[in-house]
Partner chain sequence: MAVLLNIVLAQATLTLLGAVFGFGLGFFPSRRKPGGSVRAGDILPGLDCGVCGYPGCSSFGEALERGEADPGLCAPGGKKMKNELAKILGIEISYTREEMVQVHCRGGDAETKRLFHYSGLDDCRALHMLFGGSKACRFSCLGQGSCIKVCPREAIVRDRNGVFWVDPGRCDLCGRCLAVCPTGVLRRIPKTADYFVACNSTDRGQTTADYCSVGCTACRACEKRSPEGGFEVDDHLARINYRRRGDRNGAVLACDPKCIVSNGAPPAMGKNAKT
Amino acid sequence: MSVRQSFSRVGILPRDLKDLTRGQALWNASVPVVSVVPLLQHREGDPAACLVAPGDVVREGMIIGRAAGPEGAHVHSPVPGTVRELREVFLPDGRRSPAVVIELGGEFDRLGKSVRKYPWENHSQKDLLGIIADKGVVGMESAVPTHLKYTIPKNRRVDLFILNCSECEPYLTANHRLMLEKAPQIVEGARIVAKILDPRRILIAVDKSRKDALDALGQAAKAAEFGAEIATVGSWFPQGDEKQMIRTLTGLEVPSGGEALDVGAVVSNVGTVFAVYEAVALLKPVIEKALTVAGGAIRNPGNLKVRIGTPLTDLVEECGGFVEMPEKIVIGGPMTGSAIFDLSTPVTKNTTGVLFLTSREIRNSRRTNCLRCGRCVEACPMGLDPTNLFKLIDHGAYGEAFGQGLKDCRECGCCAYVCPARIPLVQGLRVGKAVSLERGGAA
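In the form predicted alone, let's see this chain only.
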């Protein structure tokens, strides 16, 4: 076992706030009577091309949206039923997306039925990538189409594959539960990825405070005779970010504007590798995912397996309703997530959690002028100057901000977390980066 410490002198150590859900096993949320399935569930590119129309009958797992370009991902029906309508919805990140509204009805093809495992071991890398693409697998946090991430150019080589088991966002524990309850399946998913990538070295990186997950994955890897090393990492945030993970485990720095493959590494988190297992070994498309529902406003917080397209109103009901009205609703974790106001917002493939936060859990202090304290610079894991970038963006100097490293911002939220002036740094940098990239880095 390799023991590593977290990256040094950067990042933060927030309260983890995981006690309410850490010990709770995953449970299957009720299947929604009405599912709202967005056709844009990948990071970039156009929405999937809709393949159905109002009145059409769909089956569980049937493809309803075909990837419209090389950066897209297929979308499948999470339930059997009838297409009620096509409409536009807002996603948590502010983008608009066409969506298929499905009214539940008919027989399930998979739910409650035994499934024979698919003999994937003798298939080629190309075949396995084709299955992953066909089943609509994307990064369960990043929403990057997984078959694209695993397609390695002929002139490059993967030296290291990292199975990222660090769940450093406060409140979120769904991946921890996956590691405890589905360790053999996660290891088999990692074996599938290893066959595709053919890496020289494989590391399973687990937070050192999660000894139960460390033991479960270690035993599963040993039982499968999987030649991976188990490494422990620190609990600092954002340790789970792939660039920080690479730096922690190897000492290598991904170049500015670059990607993990530039240093010969590929990193995937637990949820994504589990989705790869289900896609390849069970031929199951991405129609559900594990997520955490937490926060002081929800009566029964927990970890749920939820159908894609489930409206948040259904999750509130599933978890016993509110004990008080939430002051803020966040999709994702409190550091990197997005605040929303509409409870009809549906669960998507990269929804890691839904937080219903009270006024006691959020900071409502008034924003003041920058104090020039430098805390945001000290906390930034990428070595940026967030307050200077924020000012450049505020004055419309997007090109200059881009030239000073804005493209390297991971939107982790460390800068805003430590800011005593309560300046919305990460929101400003996120907007500035989007505008700057849209303009090609030009002023």
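Form predicted alone done, so how does the form predicted together with the partner chain look?
A lone chain is what you will see next.
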């Protein structure tokens, strides 16, 4: 086992606040009576084409939405039941999506049944990719369809596959629990990915503060005779970001505007690899998701396995209700997640956590003027100048901002986190990026 030290030259060290849920084993949330399954559960492109109509009977794991374009992903029914209606819902990231409302009823095909493992070892890379696409696997944080990510162009070669077990956002511990409880399955998932990508090296990168997860994965890898190196990384934020991970482990910098594959690396989140295992070894589509429910306003915070499409009201009920009224409800981590306003918002494939935060936890305060203190510049893990970019965008100079590195912004939130004037820097940069991409990246 090789041990590496990461360098905290950039980024931030937020309070990790994981003690609320760290010791809570994953438990299965009760199946929702009414689930609302959005058809847009991938990052770009159109929603999946709906294959059902109101009144149709669906079975657990049956396909209900077929990917509409090459960048799409299939959507499956998380529960058996009857389609009640089709309606539009708000997604946590601010988009709108058509959704299928399913009322629970009938017999489960998978829940409580023993499943035989599928002998995937004899399949070709192309077949494995096909299975992953069929089962609707997307990145469990990024929502990029996994089969697209693992389709390597002919002229490229993967040098390094990194299994990203960092989970650097505060509050979130679901992946940590997954590593402790499902280590052999995760290692098998990594073996499937390794077969598809055929990398020269495989690295499992674990946060150095998680010795237990490190040991569990190490033992599982040894038992499976899986030739992966295990590396430890620091617990700063955003260590778990793809580009930071590559730089910490290899010293290579992904070129500006480029992707991880440009330096021959593929990085996958532990949750995604677990989903790959379930898709390929158990032939189970993505209908469940491990996530953390935390925050000061919820009575029993914990780590849950939840059906996709479960409305948040069911999660609140599952976790004992509110201790006090939450001031803000955030889907995802506190750094990169987004605040939502509606408790009927459903869980999607890339929901990593739901936080019910009290006013003490969010510390609302007024925005003041920029003090020119430079803390955002110091904190930016991409080496950008957020305050300057923000000003350029405010004055409409999108092209100039784009040229000064706006396209490399990962929207990690470090700059806004450290800003003493509480300027919404990330929001500004996000708008600037959207507008300049709309205008073709220039002018």
